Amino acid sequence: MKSGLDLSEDVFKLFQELLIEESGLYFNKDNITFFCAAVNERMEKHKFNTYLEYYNYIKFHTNKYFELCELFDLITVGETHFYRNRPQIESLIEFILPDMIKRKTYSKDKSIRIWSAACSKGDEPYTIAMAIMEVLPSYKDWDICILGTDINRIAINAAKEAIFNKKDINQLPETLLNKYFIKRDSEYILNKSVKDLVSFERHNLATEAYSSEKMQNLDLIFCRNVIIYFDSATTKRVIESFYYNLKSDGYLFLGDTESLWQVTDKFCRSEFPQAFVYKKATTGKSKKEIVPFISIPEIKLQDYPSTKKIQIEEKTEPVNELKQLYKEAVIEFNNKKYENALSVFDKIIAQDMYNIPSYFAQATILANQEKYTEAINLLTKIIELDSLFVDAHYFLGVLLDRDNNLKGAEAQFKKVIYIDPEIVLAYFNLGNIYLCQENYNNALREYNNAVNLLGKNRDKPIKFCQDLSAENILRACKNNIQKIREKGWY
């Protein structure tokens, strides 16, 4: 059978522009061994010969419909897990939806209706009924529809079995694991109590109308690392259906590196600490949808370190009970007590002012609860004790953005690349940091530097978000490199 190298250039061309008027994806040479994969495995099945032969089987024989989904099938495997995106499901459960059960309450509308869109094996809509579960216990009085869709019908069955493995719970809360979940082996095997708030459809975004009664007056939809392998045709018209199909208080979900720049203004954003979502406007344009969003990141606490005060004063005394004082305000901190946690820091800051990392889970706490301007001001103190703490430099330069301080935010980003030039989400903030401001050829240059490092290490972990894939990063880098060129904006 043919391998990926004797895929003309000319008969690729054939696939991409089927794929997109069939499925609106877009498949560029990056993809193109995976892709070669999916066909043979078709060519073979039917004896095809040549990649030519089985482009016009499924472009133009009465029986193209069944072959496609087939293809789908193999080219549409989604990555996913439960807690996906952790800081838009905290935000869910912390701000929106208690916002919309108190709205609802109030009103005596007691039914809430979600779209999870493209939902792979059903992690997501699963963690959204488990979200809906914690935050509203009488749940079972309500009127709760949750749909989840995939082109993929593999993934749908699988979705229907719910049954999942390590790699896909390995993110869930340990007591949300135990409450919801039996094991059984190496599987976990979801309650019928949660099953029972979903329900599981195959459809098209790209081709197939909106038009089920569970897509209807839609309170949220998630669709998330999906618009960006759509081109920007279907982009607009999934988004245009989107905006009709949910209710006008309603929320649209989409990933970490999607945007509505250049799709729509019809929607607003609706920003939280670690997070933002869109939310269908009812006015014009917001003037945040043009400020580029970085997430907060992620902050995992270290074990407590040796620092500069005690090393010179070799106290073996003080680092004991430090260390202690250190354990105490990481459980308050792991456990939410944020209160607690800035308490005991402050104990351990008073008797070492050099411990960097008090001041920098301080800072962390704040800005979790908004009060950005304190948290700038102990990441400036950090920065001070310890010039190339990088983790310091690129939040510094998030929490900058946050305050639309712009050029600031660039000059952090620029020495969190000059200490650390393996950083690919400070070329990815840059890029989008020029692109608001216009400066299209100087976010060209660290879209492209991002494009190569990926290129690089395409199978590294991205620093700063564990949620992010590189292969999520690379597809927003190449979407906006060519959204400046197809505008003439160099």
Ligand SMILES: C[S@@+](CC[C@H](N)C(=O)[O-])C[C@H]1O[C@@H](n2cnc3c(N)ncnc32)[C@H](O)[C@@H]1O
The other form holds:
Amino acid sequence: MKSGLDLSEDVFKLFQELLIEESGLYFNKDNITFFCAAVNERMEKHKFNTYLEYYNYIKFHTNKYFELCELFDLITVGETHFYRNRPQIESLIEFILPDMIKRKTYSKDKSIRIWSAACSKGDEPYTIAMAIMEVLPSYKDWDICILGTDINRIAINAAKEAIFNKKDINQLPETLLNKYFIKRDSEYILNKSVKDLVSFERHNLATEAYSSEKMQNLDLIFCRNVIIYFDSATTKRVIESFYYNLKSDGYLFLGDTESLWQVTDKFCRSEFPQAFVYKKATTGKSKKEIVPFISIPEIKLQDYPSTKKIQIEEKTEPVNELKQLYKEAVIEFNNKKYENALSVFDKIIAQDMYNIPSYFAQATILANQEKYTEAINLLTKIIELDSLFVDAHYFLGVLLDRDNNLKGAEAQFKKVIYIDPEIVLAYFNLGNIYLCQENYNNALREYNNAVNLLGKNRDKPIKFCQDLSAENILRACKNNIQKIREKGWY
Ligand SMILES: C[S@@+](CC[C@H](N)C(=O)[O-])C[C@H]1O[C@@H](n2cnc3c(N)ncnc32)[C@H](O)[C@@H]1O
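I have the form predicted on its own already, so could you send the form predicted together with this ligand?
What follows is the entire complex, opening with the chain shown before.
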């Protein structure tokens, strides 16, 4: 076993350069254990005794391509699941696809072309396929082409097989799960109707041409949670190619922590109630449109909590009645009957003017309906009632940022940190705000704060975003720190 070997700094640097050249993947010292475990496995196979021998093999051997593929299968991070970044998928279903289908129907162009680049084991392109089937019941009369590609051959084979486990489908709405999967023991087998809409190919985004017919003239490109692993030159090349492969009104979906800041200004942000997607830009874009974005937190309504007034007056009867009303409101909310939910929450508030959860739920609904001013007013009211309610400060910060009130947003994120200094997204968002204001010293400080905190709490869930892993935020912070430093702005 080679695990006792030391990887010297010089040899690690050689590997770093080679991997950037061959895959765009940037490894730093944080990932060295993961990296060495993969290399050790390959060295064992070939009976190499030193890291340098193995490096020389993958750098100079005539068969290096085959060995590199083996190595890529081991060193890529394939974390994915159905309905990842739910707000983006909901924007796709509620706005982007319906609008696209309307335009295409009008111009008698019954084709939809989508590329899920770096799709891992297929959860993403299959989520897109299901979205199309839901939005376009006559999809069989259309020419639908969804391509999924990935550098990892094991992932592509798994994608073609389309058998998933509980963790993969956990975030998928139950109606879609029941409609499109068959359960066998602990496995979930995807229906042929969904599988038939997607084709898969192995493709390396960093080194291979984007010339396959299925990669041309695209309506949508999904390339989520990939460029955070790339060095900046590869990211620029990849995004530039996407620009040319997209139609003039095409959209580019990136991951939550990925942005085009310091990458290109050829795209602008297209905003939807809870998410944003990049779109080809027609005019020069402002900084605000390409810097990292703060997403609206996903808020799940909790059970009926006790409130100040009821605790003080100890009224048990009204509590039961209010609890029942609250239950009703949550059901309406979960069934997306938002107007009904709003009026049930109104009834609760009429009886209990301190019912913060009801105000908060109303603020969430209003924000999702793009009624930002009303949502901001409700959140301000909540903070008047309970100035230490951290969720309200965070949410208010997000909405003020969205409203371009960066000073106001900054103040709210600072309050979040004052109340709970462990909330990593508050530092990250402050970093993004300072970046936007070109206040690079402060941005560096906040990203570093986030990095330090993540170093301490790697395995803790990230409050305010279920979909973001500590690894994603860590990489996003480090990428931004590096870009700021590369520019000499510190
Ligand atoms: C974290 S997964 C993201 C999967 C999916 N897009 C999502 O957001 O759920 C990153 C994927 O990028 C792939 N990848 C890394 N480098 C790549 C490259 N140079 N070309 C193509 N795919 C690559 C990995 O194999 C991995 O499956």
